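Taking the form predicted on its own, here's one chain by itself in C-alpha cells.
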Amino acid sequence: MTTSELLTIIEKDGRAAKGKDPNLSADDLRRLHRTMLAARILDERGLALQRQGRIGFYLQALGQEASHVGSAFAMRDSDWFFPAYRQPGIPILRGVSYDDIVCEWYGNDGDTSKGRQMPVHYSFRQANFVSISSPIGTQISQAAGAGMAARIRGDDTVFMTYFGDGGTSSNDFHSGLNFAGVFKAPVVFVCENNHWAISVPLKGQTASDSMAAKAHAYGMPGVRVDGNDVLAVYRVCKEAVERARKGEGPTLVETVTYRMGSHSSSDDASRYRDAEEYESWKQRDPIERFERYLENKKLFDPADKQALVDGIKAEINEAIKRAEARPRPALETLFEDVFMNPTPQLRAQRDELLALEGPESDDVGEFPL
C-alpha cells in the first residue's frame, strides 16, 4: 500500500472485504465490541459528571473507539503504551477496574496519582500504561527512548504511542521518529488523525498528502488505515507490532477518524466546526459499523444491546458511588514521591502544614497559608 491509500475491511453492509478479514475468534470479537462500548459509556458518564460539577474536567474519545481499541488489541500484555488523552479503552482492555479509572477523575485517595494530575490523565503501572501528560507530543520521544532502551537490552518488548494530527507539528514528533528510525526502536507510532487540533482543522496543520507520508523522511514505513474500522486498524497494527518485535524497526500508522465531541469539556466545537461535516462522520460510527459485521457473523443481536449497555452502566455507576464516598488524599502525601529521604526543610514544611489542619475542615484551601 502507498501512504495515500486507505485500508478498509468492514464494508457498508457489514461484510468483510474479500481476503482481508483477520479472522479473530468469536471471543476476541466480543471482547473488542464490549471494550469499545464500555469506552463510549464511560465517556458519556464522565462528561455528564463534569457538567453536573461533580468533577472538574473531562476529555472524550467519542467516535475514536475503533482507532485505539483496535490498535491496542494488537499488543501483548507485556508491551507498553505511551498514550495521549483519547484512549480510555486501553485501560479497560488491560483489565484496569472502573474504580481505578473513576477515582482518577475525582483525585481522591484511591487515585494512583494522589490528586496531582488533571482528570483523565491516567497512569496505570499494572497495565503498562504510562502517565498521560497535557503538553502536546512529549510521549512520542519518551516512547522512542523506551524502545531504544529495549533494543539495547535485547528484549522483545514493543512500545505503542498515540498522538493526534496536531501532535505531528510538535518538536517531539520529529525528535521521536528520527531517533526511532535511526536506532530501529521497536515502536509503533499511531497518529489518530481526527481532523481537528482543538479548533485548527487538518488543512491548517500540514501540507502533506497524508500524515503517513511523513514516515519516509524518517526511514520507516507509513501506513494509512480507516480509523473507524476496528478490524482494519487491528490488522495494520498487528503487522507493525510483529515487524517491531522482529527487530525491523518502527512504523508510523495513520488512523483516519473523526473527533465527534468537542476538544474537551472546556471547548464548544459548534463554534468552529461545520455541521454537515459532523453529520457526515456521524454516519460512519465505528461501533455501529462493527455491530453490522458481528450481526453477519451471528455474534450480535441488536435486541440484546440494551441489556449489555445497562450492565456496563451499572458497573460504572457503582464505581462512581464508591469514588464519591472516598476521602481526599491525606495532606502528608503532598510531600511524598519527591525525595527518597525528605530533606529537613520538607519535613518542617510538612509538620507546619499538618499543624494548621483544623479539626472541622479537610479543605486545604481554608488553611491560613
Given for the second form:
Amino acid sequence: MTTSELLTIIEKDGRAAKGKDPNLSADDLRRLHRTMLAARILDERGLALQRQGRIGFYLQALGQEASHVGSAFAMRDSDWFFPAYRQPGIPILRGVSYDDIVCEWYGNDGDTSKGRQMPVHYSFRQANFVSISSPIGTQISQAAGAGMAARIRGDDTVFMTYFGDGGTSSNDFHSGLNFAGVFKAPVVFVCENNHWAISVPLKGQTASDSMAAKAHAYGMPGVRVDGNDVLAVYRVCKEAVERARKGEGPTLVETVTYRMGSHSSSDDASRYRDAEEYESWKQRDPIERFERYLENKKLFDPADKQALVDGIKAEINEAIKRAEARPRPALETLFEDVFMNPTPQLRAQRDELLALEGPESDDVGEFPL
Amino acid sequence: MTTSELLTIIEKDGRAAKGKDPNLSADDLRRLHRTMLAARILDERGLALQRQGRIGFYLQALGQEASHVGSAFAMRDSDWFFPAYRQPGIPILRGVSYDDIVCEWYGNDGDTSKGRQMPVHYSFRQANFVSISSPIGTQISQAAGAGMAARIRGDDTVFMTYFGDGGTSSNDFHSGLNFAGVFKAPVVFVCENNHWAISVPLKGQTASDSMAAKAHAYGMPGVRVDGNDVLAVYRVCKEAVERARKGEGPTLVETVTYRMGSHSSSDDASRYRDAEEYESWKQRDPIERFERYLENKKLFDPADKQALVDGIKAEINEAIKRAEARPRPALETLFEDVFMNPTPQLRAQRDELLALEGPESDDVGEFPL
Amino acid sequence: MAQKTLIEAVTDALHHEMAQDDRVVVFGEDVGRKGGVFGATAGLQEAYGTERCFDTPLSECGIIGTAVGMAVYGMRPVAEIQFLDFIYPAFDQIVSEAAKMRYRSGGEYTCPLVIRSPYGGGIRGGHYHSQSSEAYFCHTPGLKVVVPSTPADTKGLLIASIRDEDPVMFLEPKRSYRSLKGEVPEGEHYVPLGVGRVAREGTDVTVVAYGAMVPIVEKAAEKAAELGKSVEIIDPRTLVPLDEELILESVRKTGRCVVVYEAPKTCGFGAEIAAIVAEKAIGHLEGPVVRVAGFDTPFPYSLEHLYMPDVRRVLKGIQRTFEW
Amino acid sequence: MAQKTLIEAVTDALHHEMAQDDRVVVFGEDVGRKGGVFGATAGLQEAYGTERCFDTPLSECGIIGTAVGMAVYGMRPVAEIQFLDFIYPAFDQIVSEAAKMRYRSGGEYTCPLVIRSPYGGGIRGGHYHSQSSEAYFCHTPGLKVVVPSTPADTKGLLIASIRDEDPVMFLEPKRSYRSLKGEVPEGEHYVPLGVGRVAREGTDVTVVAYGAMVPIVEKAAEKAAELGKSVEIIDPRTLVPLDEELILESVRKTGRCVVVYEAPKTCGFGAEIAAIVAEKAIGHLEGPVVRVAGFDTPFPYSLEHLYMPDVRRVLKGIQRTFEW
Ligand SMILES: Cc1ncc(C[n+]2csc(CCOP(=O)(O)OP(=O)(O)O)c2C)c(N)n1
Ligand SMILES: Cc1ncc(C[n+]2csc(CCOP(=O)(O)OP(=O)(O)O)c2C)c(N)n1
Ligand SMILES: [Mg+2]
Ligand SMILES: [Mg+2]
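Could I have the structure of this protein in the form predicted in complex with a further copy of the same chain, to go alongside the form predicted on its own above?
Now the complete complex, all chains and molecules, led by this one.
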C-alpha cells in the first residue's frame, strides 16, 4: 500500500527496470503498441474532422494512450468498463469496429446510440463498455454498484472505471469509493491524473499529496504509477484486477500522465498554460517510449512505422467515408428508448411531429465546449 | 499530523496525563462542568416532554457532552458554529436562554425560528449559531464557504462545524473538506464519531481505519481525540482553532465517543445493538470523568451535585412552564420569510387562507424518526 | 383477503418479489437489521440474508449510484430513500443517469430499478420530513412515477414497478402508512402502471387526487354530497405514465375540475393536470380549473395543519368551480 | 448606448457589481484565468484579483455549498455552474439549503446568492449540454428564477439579482449568447424582478415565451401577421416572482393563449402558465390553451432541430388556439 512512490518500468533507454518487466508475449506487446497507435490516429482524424466542420465536437486522449490501454489490457473480455470520455483505445482493444466508432461521431443511423449524444460518448454493449455520460464522476459509483452486484451473484467479473483528476472532486468519487470499500466490491478505480481539468490545474483541484493517497480514506490500497509507461500501468492494474477477482476488494490506481492537447475541440489550452510544461511532457510521450522498449526487444523497427500508421489511417478513412454516406437517424427514433415501450403521450407527440408540414428549423450554433 | 493515536488527558483516577493538562482556570473548569451538566439535564427534560406527548420529537446528545462542549470552548464569541443536531451544550455555553431553547421545542410564538422546524433544529443568530438543518452534512461545505469568505474579507473569524460518523459519507463532507483544503479556509471540522448512524454501525459506514485518516485526502491534518475527555477535546480543538486563525488552514478532528441513547425519540436502539457495548461506554461517562478531575483539583464536591442539578432543572422547568403558556405562531407567519418580501402569489395565498371559514384540520400522526 | 395497512402492503410486495426473483435486492439506510425507520423492510434481511437486504453508508448519492450500476449489470435493485426530503444528494444519479441510460445508449443499456421513498406531510415531520417532490420526477423524461393511495394498490403497483424494465419512483404516502387499512390480495397481485381508477363516481365535478390526498378528498366528497354536489374522484395512481383519458373523460362528463396535491402549488403536478384539461377539454368546462395545493412556502412545523390541503380547502375549491 | 451581445451584457453586469460592492465574489469552474468556457467572466480576475474571481475544484456541490456559507456570512456570491445540465450534484444545497435558509431560521439567516448558468439547446450540445430545467427551481419555494431574453434585460436583471436579498437562479439562454445583439445601457441599469414585458403587441392571441424562445416566437409572429393573425408576445422575464397580471391581462384581451418553452412538456413551466390561465381567465378563453414545448424525451443530439420548438411548431400552436 504505497502511495508516494511512482512505479515506472520502462527506463529512458527503453530497457525495463530490473525485475519489473511483466514479460508479455510478443503478440501482446504488438497489440498494445498497435492499439495505442490506433487510438492516437483516431484522435488525429477526429479532431481534423471537427476542424473541417464535418463533425460537431471532438475530444482527444493525446498523451494518455498508455494510461488507458495499459490498464484495460489487464482485464478479461468478460470484465466490464465504466469509462469516462478519454479512453478511445478501449473499444479498439475490445475489437469494436472503426465503423461503430466513427458513426457515433456523426450521430448517424449507424450510431449504436442512435445519435443521442455528442461525439465520443460511446456505448458498446458487446464490448461491456458502458455508455459514457458527460456529467463528471457518475460512472464511479455505478461501477461500485455493478461490483456489488457481481459479488452478490457470485460472478467473477471485475469492473474498471476511469475518471480524471477533476473527477476526484465529484460526489460520486466519494460515495463510489466508500461503498466499494465497505462492500469489498471487485472494482479497479483508475484516476487518470493528467494535471488539468479544463483550465484548472492540479493544485486547484485538491490539497492532497496525490490522488492515490485518497484511497486510505476508503480503506483500500492506492497506487501511483507512471501513466506514460504502458507496462507499469499494465502491471499495477493486473495486480489490482487479480485482487478484485479474488474477492480482496477494490484498488485506486492513479496514473500520472498529461493532457497533451486542449481539453476538447472547443478549448484552447494555450490561453491558460505554459508551453514549457507541454514540452517537458512531450519528451515523455508514451508511444515513443514504448517503441524504444519494443526496439530493444527487436519487436519494432522505426522504419516500419509509417506503413503501420498508413494502414490504420486507411482503415479509419474508409470508415469515415462510409459514415458520411449515412443519413441521420429517422425522426421516429427521437421518441424511442425513453422507456422500453412509449407512453401514450410520447406516441401522441411523435404523431404530432410527423404530421407537421413546412421546413424544419436549421441546425444552429456550434458546440462551445 | 497523527491519526492513529487517540489523545487522552484525563486518566481513570481523574488525574491529567503528565504535561498535557491545559491548565484552565477554575472558572473555566466550572463553566465547562456546568455546561455539560446543563446539556444533559436539558436532554433529560426534552425526552421526558416528548414521552409525555408535550412536544413532538426529541433527540439527545447523551454521552457526547464533552465532545461538543470541549470543542466549542476553544472558540471565541465572535467565531461561528455550523452545527449538527447533537450539540445542545453550545447554545448554553454561548448564553442562549433556556426560554429560547425550549420555545423552539414547542415551535411556539417565542421560537426564534417561528415554528418552522422540528424540535432541536435551533437557529441562534446572536450566538453565531447557524440554523441547523436535517439533511446530513450540508453544513460542512457551508462552513468551508464561510471560512473562505472570512479569508477574502480579512476577518479573523474561525468556523467550527459538527457532523457524525454517518456524516462523513455525505457529498458535503467530501466537497467541504476539499474546498477548505484548497482554499486554506479557517475551519475546524469536528466529526463526532459516536459509532452509530441510527442503526448502522461504524464498520458499515466506511472501511477507513479512522475518520481522522480521511483528512489526508484533503491535505489537512487529522487528529483523533478521546471524545469523552473534555480537556483532551478542548486541547486538540484549541490548537486547531489557533492554526485556523493564523491562516494555516483547516483541521479535521475526530472525537471518539458514543451515542448513549437511542438515535431519537422515534428510535429504539435496543432493537439493533448490544447491551454490553452500552455498558462499556457507560463506564466512560464524560461528565463523571470530568468530575473526578475536578474533585482532584478540589473544584467539585459530589455532595454539592444534587443542588447544582436541581438549580439547573428548576431554571429549565420555569422556561418550560413559560413556553407552554405561549400560543402557536400566528397564521400569517406561514407566509413570511420565504423571501424578504412576499410575492403577490404568496400574499394571495395568505389572503385565501385567512378568508377560509370552518374548523381547521387536526394535527395528525406522530413523528416516526 | 387479509386486512393490511399500507405499509404492510409494501412489505408484502417486497417479500413477494424477493421470493420469486433473486435479482431483486433491497438496500438503503437502516433497512437491514432495523427493518427501516418505518418498518417497511422488516423481516427481509432475516428471510433473504444480508446479501439481498442490507444497510448502506449514509449517502443517497451512493445508494442510487450503486443501484444504477447494479441495474445496468442486470439486477433489480429496490433502493429505499429514508425520506423523500433526503433524495436530493442523489438527484444527479436519478435525473442524469437512471432516467437517461436507455435513451443515451440507444437502448443498449437499461436501468430497471425502483426507488421507494415515503413522501408527504401529516406526521408532524416539519420542514424536512414532509416534502412532496413528485413534480421534479414527473418533469424528468425517462422516469416513471407511481403514487399509490390504497393498501391494495400499493402492493400491486409496487410489484409492477419492480418488474418494470425502466426506473420507477415509487412514492409512498407516509401519512397513510398506518392510518389506512384495507383488503390486500394474498400472493400475486399486479396493478399495471399507467391505468388510473375512479375512486368515487359522481356527476357534478371531477376531483383529481393521488396518494395521501385521496382519503381527504373522499371525506370532502361526503360533505359535498350533503351539500348537494356529486363529486367524482379520479386517482391516477401513476403520474407517469398518466392515464390522461380517464381524467379527460370524467371532466368532459362533469364539466368541472379540481386538482388536489400537497406539494407547493407553483409548477406542481396539479399544474400539469390543469394544463391538460385546458388544452383538451376546454370546450366542456363550465368553471375554472382549480388547484388546491400546498402553499408556495417551505414546509412548516407548527402550522402544518394549515399548510396542507384539508377538507375545508377542498370544499372551497369545489365551490369555486361553480363560480364563474 | 452600446451594442452588446447577450453574453457581453452578462460580463458588463458582473463588472458593474464587482466594482461597486466588494461583497460580490465570482467563482466556479474555469471562471478565473480562462474567463469561463463561454467567456462570461472574461477579465474579472485581472480586474478584481484572484480573491474575488477564482476557479474551484470540480464539484458543483462544493460550489453551491460554499456559496451558501459565504452568503450566510454576509457576502454576495455569484456562482457559475458551467452548464445547467451539471447543476444536479448541487441540487441538495440549492433546494434544501439556499431556498430554505431564511424560512427555516425564522428570518435569522439569509442566503443572498446568485447562481448563473447557461441553459437550453440550439448549440449542438446534445444530451448533456442543452437542458432547460427551470421548472425544478420554480417549484422550489424560496428561489427566484430569472430568464432574460435580451442583452439589455440580461444586464439589468443580473444586477437586480445580485442585489436581491434572496437566492436567485439566473438562467442564461446560451443559444442567444452571441446570436443576439442589442442596445445595452452603460453603467447603472436595473430591471426589477417580477415585472414582465410585452415583447410585441397584438390582439388575436397571446404567446408567452421566455429566454431563447422569444426570438423564435418573434419570427413566428411575423409569419402569423402575414397570415392575418396579430400575436401579442409576453416575456415574463422572471418566472418567480411571476408577473401574472401582465399575462392574464393579455389573455383576457386576446382570448387565446399559447405557451412556448424548450423544456420537456410535462410539468414544465408552461404547465404553470396554462394552469393560471385555466383558473383565472377561463371566462375569456376562445380556444384551448396550447403548449409548444420540448418533447418528453431526454435531449437528443442529431435530431436537436426537431426536438426544439421552432417557427413552424409555434405557428401550428397558434393555429390550434383558433380550432375548437
Ligand atoms: C458535473 C460536471 N461539471 C462540469 C462539467 C464540465 N466539464 C467537462 S470536462 C471537465 C473537466 C474534467 O477534468 P478531469 O476530470 O480532470 O478529466 P480530463 O478532462 O482531464 O480527462 C469539466 C469541468 C461536467 N462535464 N460535469
Ligand atoms: C441526507 C440525509 N439522509 C438521511 C437522513 C436520516 N438520518 C437522520 S440522522 C441519520 C444518522 C446520522 O448519523 P451520524 O451522522 O453518525 O450522526 P449521529 O446521529 O450519530 O449524531 C440519518 C440516516 C438525513 N437526515 N439526511
Ligand atoms: Mg484531468
Ligand atoms: Mg453517529
